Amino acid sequence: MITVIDLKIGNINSVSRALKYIGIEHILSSNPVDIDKAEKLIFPGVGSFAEAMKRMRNQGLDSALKQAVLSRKVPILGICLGMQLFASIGEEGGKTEGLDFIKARVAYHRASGLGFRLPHIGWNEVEHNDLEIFDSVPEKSCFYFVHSYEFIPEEQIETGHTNYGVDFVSFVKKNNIIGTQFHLEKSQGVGLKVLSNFCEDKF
């Protein structure tokens, strides 16, 4: 069973609707027991890094996720804030320790210093380097973004990139840990295909 982590931040129902549309059975939960039972995890989110980490710690979700992802190697897909929470440190809402799945930091997007408007909202190309999870998705396909912070890896991992004033990391993969800065559930056919590929073990 796929468990979609529900921190009550953002529109989790849009992810659920996307999964239903492609015929994927799943549950929405913030219960550590469901994390322990999950065969795969999807971690969507919109909102503050600091607030999300606070909610996870209050519910014991951070420990449950670390056990599942790092010890049992359960595949996890983070979307937008969900991906950012994989980092070691986030600066949104005050400097806050993240899940530390990937040695990385999340900082205010560098495009702000070049006169680009933040949040970065809209459709942009993703250079995905033909990574397996993008099977049947053409290189430089456009996906939908809504964010003001960027994920900056500090270790060697697989990445995809997008240009918004500067080239920034919009996709990450480290073993069973996968993240997209773009919203798969809002990216129409290409987003649904990536979501489907994850659910079908194409990563």
Second form
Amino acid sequence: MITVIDLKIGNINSVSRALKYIGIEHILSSNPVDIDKAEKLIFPGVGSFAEAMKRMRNQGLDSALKQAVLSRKVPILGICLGMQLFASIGEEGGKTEGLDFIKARVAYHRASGLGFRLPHIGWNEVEHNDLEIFDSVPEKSCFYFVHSYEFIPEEQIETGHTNYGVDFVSFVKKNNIIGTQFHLEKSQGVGLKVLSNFCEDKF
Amino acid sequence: MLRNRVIPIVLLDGYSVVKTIQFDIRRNLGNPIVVSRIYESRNVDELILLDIDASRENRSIDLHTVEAVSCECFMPLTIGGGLKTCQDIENALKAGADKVSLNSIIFENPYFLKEAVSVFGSQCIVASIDIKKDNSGEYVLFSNSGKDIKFSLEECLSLLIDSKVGEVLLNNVDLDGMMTGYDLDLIKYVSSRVNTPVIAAGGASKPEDCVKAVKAGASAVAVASIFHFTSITPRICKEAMANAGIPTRI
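Structure of the form predicted together with the partner chain (previous: the form predicted on its own):
Below: every chain and molecule of the assembly, starting with the one above.
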């Protein structure tokens, strides 16, 4: 069973609707017990880094997630803030420790210093280097983004890139940990395809 | 490269789709779910759904409609109409909104924007402002719910910047439904003042208008009448933009 982690902030139902549409059974939960039992995890999220970490700690979700992802090696897909929370440290809403699944920090997007408007909102190309999870998705397909902070890895991992003023990391993969800065559930056909690839173990 | 968006706006009078002229005369265009389904099949970049009577009638946009639309549309959805509290926003998000458009509440409670941004993040909050020219030709803010607005345009823009809203939906009321082209001066002015994306609305008559609006500084163009009443589709607008060297997603 797939567990979709619900921190009760933002639009989590969109992911659930997208999964339903492509016929994938799943549960929505913020209960550590459901994370202990999960065979796969999807971690969507919008909102602020600090607020999300606070909610996770209050519910004991951070330790349940660490146990599942680092010890049991359960595949996890983080979307937008969900991916950002994999980092060691986040700068949104004050410096906050993240889940530290990937040595990385999350900082205000460098495009701001280059005269680009933030948030980075809209459709932008992803150079995904034909990684397996993008099976049947053409290189440089457009996905939907809405974010002001970017994920900056500080260790060697597989990445995909997008350009907004600068090339930034819009996709990460480290073993069983996968993250997309873009919203799969809002990227129409290509987004649903990546979501179903994850559910069908193509990664 | 980030693409400039073409966004259909669907206006509701509670339950039916309507199109207004200068926020006044209306034509009924049927069921919002059917209309949204057509846009979904056309792979539009985004959809904005606004209930234009909600604030005046002291209610919020019907969330069953929002939910029905979001079950079929896997594109970003912005919802507006009578949203006045964080609970209203949370309910709209639960029903499937990705972003919410705030309008009347900006002037009823100027502190609310900041509160909404701190809870839901900048990326979730769109400030929708309606503007017209007064008798002396100055831009003034217009209230669709008939309330007196004490802010000047300049004060309003400062408020939006201070509150860190994620986007500005900029509508010229005089040009609404007129199909005579966007107010390019207004777009130029507002997009040079704010650092967030600006969505231009009000007046598109042909694909070239979308080109002009983007060149004036808009990150996205919102379109209603020409999609409802003419054979022009979002794709035709985007092709015109692409031909003019503007990045679009076709």
